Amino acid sequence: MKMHSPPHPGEVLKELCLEPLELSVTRAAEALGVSRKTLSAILNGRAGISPEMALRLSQAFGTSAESWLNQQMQYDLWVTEQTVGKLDVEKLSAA
């Protein structure tokens, strides 16, 4: 039923974290402790967000490791749903 896609967490992380706080991408990678290309990735979509980058985050910005994880997960749902043709899946349950 939904149709279009839930946004990926780095443009949230972006648009949320980064650019309130005129972070570069450079300082936000320094200061979560990680590689800038690490951080870049995520932030264009090449890369997820692992729990380890959640805890991070959390630690960054005073946010919870769930919501970041759970944006995550919405996504990776998402594209799974987009990507993966029909399952061949035998019902079990009576619901």
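Can I get the form predicted alone as well, since the one above is the form predicted in complex with another copy of the chain?
The following holds one chain only.
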């Protein structure tokens, strides 16, 4: 089932992981072994969750790497669907 306008995984990370633990971006970045700039870009939706980051998040927050990657894939697919639009199937069968 497709989600309508899924949140960026960075938003989920902020709301469900960092805020409940009262972690600052600086402290979370240090714990994850990444730069503050890298984590900030993810939290602000300017960068996606890579497989490496997914592993770091899964270890830090007791989640699965697959769940982070799935969130990223769902978000990316939704964004792409907004820009690509629908194909004209009739043109395909007329070719």
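Since this is a predicted model, take the numbers as computed values, not measurements. Under this definition, the rigid core comprises the largest set of C-alpha atoms superposing within 1.5 Å between the forms. Numbering follows the first chain given and starts at 1.
Comparing the forms between these two forms, the C-alpha position of G85 differs by 2 angstroms or more, with the core used for superposition.
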